[in-house]
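Next up: a single chain in structure tokens, the form predicted on its own.
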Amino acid sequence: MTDCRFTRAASLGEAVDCLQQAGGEAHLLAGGIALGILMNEKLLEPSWLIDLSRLEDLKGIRLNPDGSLRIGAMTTHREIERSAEIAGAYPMLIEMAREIACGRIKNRGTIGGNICLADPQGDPPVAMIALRATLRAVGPSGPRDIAATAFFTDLYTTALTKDELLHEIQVPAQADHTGAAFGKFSARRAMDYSSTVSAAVRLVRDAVSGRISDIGIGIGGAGLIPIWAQATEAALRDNRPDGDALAAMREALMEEIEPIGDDLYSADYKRHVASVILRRTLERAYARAAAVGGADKP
């Protein structure tokens, strides 16, 4: 790599200011997990580098009054695995962060880069599509908020502006009776990356009747970017989930997804692996939510 500028930002507004000023040849340095690599394989040079390490208005978990959550773009797996807060009233989002790659990968990633990075079978963009949370972005023009479910534009695209970063992620407060989880499949675990298949549920239990009132699903590893599956959802939204549902649950999934083959499974295995994990997370996240109150132990 030759003639990059490196600046370690001091401000947000100093990062916006970069970026703007880069017009769009600047990459930021969050955790660097994925950057590292790319640059090692000489598959990316950037010709500047600004990090945010310095930026604590990117950084912290904090559950709101209302119940709502709020968790900044540098925030690290390992903080969110052992948030209290977020294990009391997001505990799907401990599964996803306990599923993470390894150990020193949970240390120094973080959610935003992570978020923003798009791959496919990311594990934090699954859980936000599911939980219907707010991508707060910043730039030049100030705040802008983006749904989870609009955020993913192509392989390794997002809906971010060149001058735009990731400033925090906003989860809603969850009904009564909601009940989530967090599923995935690899044959080697952390090592087996490239052949992921995960599944998050969230849903609403209605108290009396059992329907599922309300839901949210997102798949990874199934297609080019993180999956809304939003005919899969309207598949079993206002039914409960037995024999009829999970039937129609199943060849909704199969048009939605588009999974891609490699050295270890067919794009047909995972295509049935993801609807094996996606019945196994969504009946966890239906039994969950009949506690009284909707509590969601995992």
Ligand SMILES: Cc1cc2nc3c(=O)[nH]c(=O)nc-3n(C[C@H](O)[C@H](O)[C@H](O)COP(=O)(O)OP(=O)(O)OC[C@H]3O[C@@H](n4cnc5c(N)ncnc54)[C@H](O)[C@@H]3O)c2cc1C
Given for the second form:
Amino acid sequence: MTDCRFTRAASLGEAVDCLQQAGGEAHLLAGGIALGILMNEKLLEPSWLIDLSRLEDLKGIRLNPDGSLRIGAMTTHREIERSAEIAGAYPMLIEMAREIACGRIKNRGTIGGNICLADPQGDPPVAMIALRATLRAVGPSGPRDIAATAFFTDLYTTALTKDELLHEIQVPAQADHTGAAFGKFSARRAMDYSSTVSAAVRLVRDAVSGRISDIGIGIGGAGLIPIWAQATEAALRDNRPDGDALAAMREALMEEIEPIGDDLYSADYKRHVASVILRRTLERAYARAAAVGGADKP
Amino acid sequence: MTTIWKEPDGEKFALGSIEEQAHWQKEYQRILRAVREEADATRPAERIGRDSHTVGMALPRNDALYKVRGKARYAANIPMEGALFCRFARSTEAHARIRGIDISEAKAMPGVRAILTADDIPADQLLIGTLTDDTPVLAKDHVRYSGEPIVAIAAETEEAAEAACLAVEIDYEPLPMILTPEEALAPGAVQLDPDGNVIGDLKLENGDIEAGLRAADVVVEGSFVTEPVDHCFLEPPSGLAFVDPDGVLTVMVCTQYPHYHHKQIARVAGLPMEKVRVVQTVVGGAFGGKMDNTVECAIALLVLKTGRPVRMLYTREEVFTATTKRHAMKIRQKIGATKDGRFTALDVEYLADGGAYRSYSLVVGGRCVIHTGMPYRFPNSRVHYVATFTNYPPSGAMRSFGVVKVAFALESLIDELAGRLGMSPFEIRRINGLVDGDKTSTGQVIHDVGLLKTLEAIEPIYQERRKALAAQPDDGLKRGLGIACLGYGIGYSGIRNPSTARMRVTADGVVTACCGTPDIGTGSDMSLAQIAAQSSGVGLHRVRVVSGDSTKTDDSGPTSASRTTYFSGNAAYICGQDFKRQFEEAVARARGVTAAQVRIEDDRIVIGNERLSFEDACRLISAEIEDICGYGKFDPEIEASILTFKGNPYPTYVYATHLVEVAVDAELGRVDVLRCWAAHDAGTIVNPTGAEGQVDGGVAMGIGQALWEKVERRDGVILNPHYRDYLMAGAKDVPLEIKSIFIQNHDRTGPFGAKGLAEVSLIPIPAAIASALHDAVGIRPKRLPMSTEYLLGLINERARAAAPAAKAAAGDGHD
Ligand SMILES: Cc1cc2nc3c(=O)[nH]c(=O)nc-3n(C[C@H](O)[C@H](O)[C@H](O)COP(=O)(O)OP(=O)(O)OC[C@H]3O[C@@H](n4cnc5c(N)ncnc54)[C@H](O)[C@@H]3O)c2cc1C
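Starting from the form predicted on its own shown above, please give the structure in the form predicted together with the named molecule.
Once more the chain from above appears, this time first in line as the rest of the complex follows.
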């Protein structure tokens, strides 16, 4: 076993300094769930761990007066699930957090750690893609905003540079007549993280025509990265979610996702599941948009 | 200075110390009552445990409090100064000749204290096993599965032992692999064992199968495939060994059968029997997976080699890759019946993957053969069972010894047959189900058969749920009901397997009952204490059961085959009677009255009109109290050779009917098991709390094995050796409503009428789920696990097949 340096960062600045000093050799420690597994399985032997748990800057959920939402990177899944602010304004995020693993992991796992891990099965990444969130990074030269849709670049790889960390997640205020929903498939109900497929949908429904005027879709568990389903969004935009539009949606989705067959399910089955889950989630989001009307928030 | 190593103080857990837990019991009783809203049929809580008449009372288990408080002594937690840690360097090849083992680098590594290879063990002491000694403690020149132990290393820390294992260089000459039984049987196949590739080839025929098939109006058949399954005990194999101050090699280990290890260790280490002691630690789940050698022999040998205590704890990956598994099995089966629903013929072939060594393959085979067709009358039957070696971890014993698969195939076909005959699933089982006086396929005449009573208990619930489902508003899910039955023999198959018990008492009134079969987490110590107390007349609170210590109890076989309540319970019963007689005689002598004038009754001693407390009576006879030693041996005559399968293989049988309700998402193939009712004839229920726990556990395990569990194997390698990718049922997958219904069918040969329960609650579940799936969406699954993708495939296939039929306005396609 190699020795591992451990720094409990006292400030955001110190954390960034350490990252810079380490020149890419340090690992940020959030909830430690993913890191712990990698270390236990000896897939990772970090030489320097930088603990983020004391950084107040990275904590907290805030609903801004303009209706936008700020979630600190160190916010746990449980805090999200239980947040009254989020429940009122972004019920889709509650649905998302509820679906994550089990109590122990929700209590410890952070949304920042989850997003930065960039696991293709991860739930928060696809939710943030659908919500068009902005991920605010901090590095030696200050803050940098990265769109969630551009954050996931490759398998377990993000747009962060090696001396940047994720500071917070900013979710824009939602337009009137917005509905959003989160859907997930797992064969087993109790904690299943191996072969899940998930879909996050946010849409704006034109109150008069019933057409979808704006839409965001994220798909999880259907490729190497959390997928921003742009063509699928396009197939639905300016349409009502029925007949032809759903057929076009399915066709576009099949082009955009690239699930990998594994020991549990074939790639074809995952394709089928993704299209079913997306359709059901879309229907829910659409129904919600109708229900909220103009004045309420999604 | 020399360290003296001895067994740490403290009990395995609070054996029989009911009083200590009285407060907690009250709470527990209240909770139980509140939850079930049951009238208080039992006695007041403060009286619990002071009675001797407790058989049938719902008592909290005597280990529960210690477990929830984290005080239970698992092998890995036992502190021991100066203990070394052992790890195995394991084969990375599934089949190879070992050309050479180079341990020089490992030897030089820091912290390494001893390295053991097969060369350190005399050839005639190297092989161990269950029925046949065929498994090397450490592989010598030949490895037969990836994960087989080759080198054992003891070091100061786990990390040092592990690092040294990685430094061992093994030179392999790979050999062709045998990955399936079909390959093993192919002409010209490489031979894995000196005796060839076949572990067992078993046959049983009754009547005339061809005539039976000719007499049938309807014949249904199917090929069933099941995958290997892991026991998923949460506590991996673990143990701690040391030499005690008397020079006895003591091995503390989580096991189902301490006496087995005792004998094996003595032989492998070349020690006389009295220089070995095996003490069972608290077992964190076993399910048949803790009856073979894992850590025991290696740590024992390393203690002798180093003079230091040695401990070992398998990793989860080792559990998956190097402990026994449930057999992967292919089953081809055909059953025939007349128009009025009478079975005429049963024709079954099994092909089982036995893995690299024999383990319990023959036992599984024998049990599967005998249980084929259970619990029904088949006038004509033919059963053929073949198990072969392959280059995967040995297949061994697991809850029900294969019968869960026998039932999956048979019950599925019976359900299909009932459908074809337009008969209810209850009716067909009633017509053919075993009753008192019937003969089984081995010619045994059976008694106290409660099968039909379990069917009767379930049928009204089924009817009621039918109505409820018809009224269920549409939520996009398809719901269905399914039943399945079982009959299961208690104890070893066709081999005598006696149990014994001994009871003594101290001058201050503590009664010790030494019972030969250990409690492996089922609560059997509690049940045995109840039986011993009631039989002898002493209060339950004063009975301490001692079990699981190979030097304090007789070899009474393992805790397996659902045999403890019946075999050891009967021994405890006989022993209790003997103890009572001796105690009464001693009191009579002390008082100068005749023995007939003295009675132990409900923890008091009645002498004519006088009543003495038990303690006072003990004081009265203190001069000879040490001479009192109750002894009970239960050894029913059973015999049925594995060659002829004729005779009485088991002293009694248990029966059950399960009903499950499922909801199916037909667009995805996803299944939820919503409700389950389990009606059991397990004889008298000694402790309903324990019995319900067994049923809940069996149902949960059954759901996992029905829907998800599968050890994924390819090219000699196990691909999912962790719970991330091996999915068993979790808390959210188990129905909120599991209702145990015990029909209390008194067995004339059981202790207070008890039979047994443990394994059987698992057996009907996969079959019942399969039948419920047919009810819900019209499919007939024939694979375990029934994965969502497999089920969706069947659903789609059926839709395609039904489409043209629907156009032709034909029937609904349900078979
Ligand atoms: C059994 C199990 C089930 C699970 N089920 C689900 C599920 O259903 N859905 C789901 O979405 N997830 C699931 N997860 C994943 C879990 O939610 C994430 O692993 C967890 O959220 C990771 O968060 P963490 O805070 O523990 O991160 P850590 O393990 O501490 O870190 C993860 C990675 O992110 C990096 N990192 C952490 N914080 C930052 C930061 N602020 N800036 C830059 N880099 C950072 C770390 O360096 C590391 O590389 C499951 C995990 C397990 C073990």
